[in-house]
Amino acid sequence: MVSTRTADDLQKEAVLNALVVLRLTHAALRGMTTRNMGDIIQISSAVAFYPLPDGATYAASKAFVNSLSEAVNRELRGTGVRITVVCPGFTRTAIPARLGFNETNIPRRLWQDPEAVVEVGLRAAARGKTVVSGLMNKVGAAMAYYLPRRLVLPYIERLQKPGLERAAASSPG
């Protein structure tokens, strides 16, 4: 949560998720455009498509990754260099738990293993796709985009709440 995390922690998260991606992309593009070939695969998140209470910096920095990747991919037309941005949903890593989600409050069919995300990203890059999200994530993103925020944000908070309550109960002090 922005109000309980330090400004330094939030800045580190934003720098890692957005500015580091920008710098690495820029560095990789020099050699790739010189050789007129190459693929960059960025890992974003399905939460890049909507605001995420208690994960605002994470979601906003992932939205930056999407926007940067789509725009630069467009700029690269005709160069032989492409960018694919992968936007996985709930993936069995430490990140969902840090954002308050866990497998008990999210339907099992929505969870992915990291290996499956990698496979999807590699196949998408080989086909020249720009943004890859998966059907359920696309549906969620569309709902988050078209439904009023007054409906979307409380729903997201309800999905997080059981995980956040357990995390608060287990933390010292």
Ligand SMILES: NC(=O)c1ccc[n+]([C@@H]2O[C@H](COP(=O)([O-])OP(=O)(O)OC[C@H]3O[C@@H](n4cnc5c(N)ncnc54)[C@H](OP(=O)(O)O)[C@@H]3O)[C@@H](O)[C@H]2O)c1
Second form
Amino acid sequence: MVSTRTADDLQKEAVLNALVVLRLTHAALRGMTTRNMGDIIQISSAVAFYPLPDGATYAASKAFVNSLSEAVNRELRGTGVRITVVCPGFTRTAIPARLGFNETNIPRRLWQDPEAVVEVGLRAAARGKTVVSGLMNKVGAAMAYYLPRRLVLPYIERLQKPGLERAAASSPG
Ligand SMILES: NC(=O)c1ccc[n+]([C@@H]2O[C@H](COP(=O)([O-])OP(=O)(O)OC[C@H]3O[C@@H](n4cnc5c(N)ncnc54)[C@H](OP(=O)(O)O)[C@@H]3O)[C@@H](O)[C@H]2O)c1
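Please show me the structure of the same protein in the form predicted together with the ligand, now that we have looked at it in the form predicted on its own.
Now the full complex is given, and it begins with the chain already shown.
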């Protein structure tokens, strides 16, 4: 919850996930647009498509990455430079493990290996796709887009429960 983390901590997360991406994209685009060639692949998240209770800053920062990248990619049309945004769901890396998510509390079909995410991203960039996510994430994004928030948010809350319980258990308060 936003009120249980320090403002500094939340700001660091937002800066790292959103503003650092902006700075790096800006820096990379200079050389790329001069040479008129290059591909940028951003690693966003499936949560970029909906608000995430108890992960509010994370999801908002990823929505920033998607919006920025889609808009800049449009600005780049007609050049040899493109941006592809990869939006993975649960991926077997250190982050979900640290938050207490695993295949016993999150359905197996929602997990991907990092290698698969990389492959999807590289293939999408080669094809000139702007936004890419796995099939299950597409279903999730479509549900979040079409269903009313009053139905979507409780479902997301339930899915996030393991991470919330883990955070509560490790909280000094
Ligand atoms: N894993 C998932 O389920 C999942 C799902 C959707 C999106 N993503 C996104 O995928 C990306 C990679 O995450 P991951 O799952 O591969 O996690 P990871 O294995 O923990 O890797 C995170 C990386 O970020 C670096 N990092 C962390 N804090 C940093 C900081 N303050 N400054 C600079 N670098 C920092 C880490 O560097 P060190 O190794 O030096 O600490 C590490 O290389 C992230 O953008 C994450 O949001 C992950």
